[in-house]
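Consider the single chain below, provided in structure tokens and representing the form predicted alone.
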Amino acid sequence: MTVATVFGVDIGGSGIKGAPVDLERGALSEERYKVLTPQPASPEAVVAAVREVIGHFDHHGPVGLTFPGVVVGGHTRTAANVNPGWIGLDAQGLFREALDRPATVLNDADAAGLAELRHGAGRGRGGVVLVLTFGTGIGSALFVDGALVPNTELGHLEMRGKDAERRASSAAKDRHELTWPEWAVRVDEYLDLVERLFSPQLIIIGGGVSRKHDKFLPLLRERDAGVVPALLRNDAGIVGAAMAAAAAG
């Protein structure tokens, strides 16, 4: 399999983006193409959007796809930020049939974490590393000595009686019109929670907001774990999806 044949698609609650990936460098080989996530984000509508993204590049090889929920054996088990029609669906089979090519589906934050551990801020790091993606929700990828513990979904931990992502995601910042300092207080509270549970040595902050890390990371309290921005920024999910497709053969 050549690097030119590996394609990654990152399906999010607000956008679906994809590009061919150079796996040697862990970087996009062409500028990514993005469409808005259809509302409602039913399986049929999302498949059509994915087909548009792939068609933009006239790509015909294997495809890796992320999904914003629990994915076990290619089946989507939860769907917090997309249509409930995904729950219990053989999503991998659906994409393989609809796209007529090999397809591999995995959790979106897990994909971003795999990319960051291989090519980004977590490269060469042992111990417990936690990758958190702040966007429509909060995604999480937990690694122990480089091995992924899949589908942790730590954005759904309870914080002040609600899912943590309802208070501390990037979407929550926009929804409540929070300033960067106000939002940083909520992020700190969330990081306190995950730090108590997992005692990570390193926390990597990714997702769309990572490109503005200079606005909020300096506002966070010092803590035992180092807190750093994702080096691959919001491209990490695309790169990780392509890595998964390549690994699946």
Contents of the next structure:
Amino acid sequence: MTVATVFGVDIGGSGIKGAPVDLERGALSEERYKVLTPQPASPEAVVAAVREVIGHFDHHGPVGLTFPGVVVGGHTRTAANVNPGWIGLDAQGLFREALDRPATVLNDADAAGLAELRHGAGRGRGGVVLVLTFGTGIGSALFVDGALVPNTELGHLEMRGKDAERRASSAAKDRHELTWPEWAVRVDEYLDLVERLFSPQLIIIGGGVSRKHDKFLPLLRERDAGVVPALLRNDAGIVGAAMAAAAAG
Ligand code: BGC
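Let's compare: the form predicted alone is above, so bring in the form predicted in complex with beta-D-glucopyranose (BGC).
Every chain and every other molecule in the complex is listed next, the one we just looked at coming first.
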């Protein structure tokens, strides 16, 4: 019997990467393929790049795609760090047509969160769990007893009169040339804010920077919520996108 694999694509500000996913193991079943995100990242240019990524594999099944903004019913609603051409677009319809296969689109942090809760650092955890991804922006995925509350957008909470992600994302660390200890102070201030508002029992730190968690997690203050690194690292978005596509049927 052949088991249909589902393909996952993670669309980010700098790269678009994808791979077929082994849904049982929650892992890539082949090495992922990555192309640079076209600039400007207009919907047409991104669709062409996604086609290239999928075309690299002999895969014809359904595909799940992440998007770094709010996605409701397959429509992309915001585009804080991507081309404004996405705002108000039926992205899911666009991908279905262009790729000629079932497609499911969801927020990037939500996808990473789904993967971490099922296969990673949040496995088997009930209660309120918050997955935060630190990259170009700050993404958030909020879970209550394993159920996702989609599109929480906690990177845009206000901190010192600004969008929190402008101060505490890993792009902000690079932009302001902050040392790890300097950046950790900002991350702590941000975690204080989310802890005050949501009282999570567990905070999972994901995004590209989670690879280097030993550089900053030990610098963070003790807090009520446990703070742990994501386990699926950079593959979480791809795996979660495929999970969402499989769940959509
Ligand atoms: C966007 C979120 C996204 C996050 C991480 C934010 O700027 O508003 O939707 O999840 O960046 O990419």
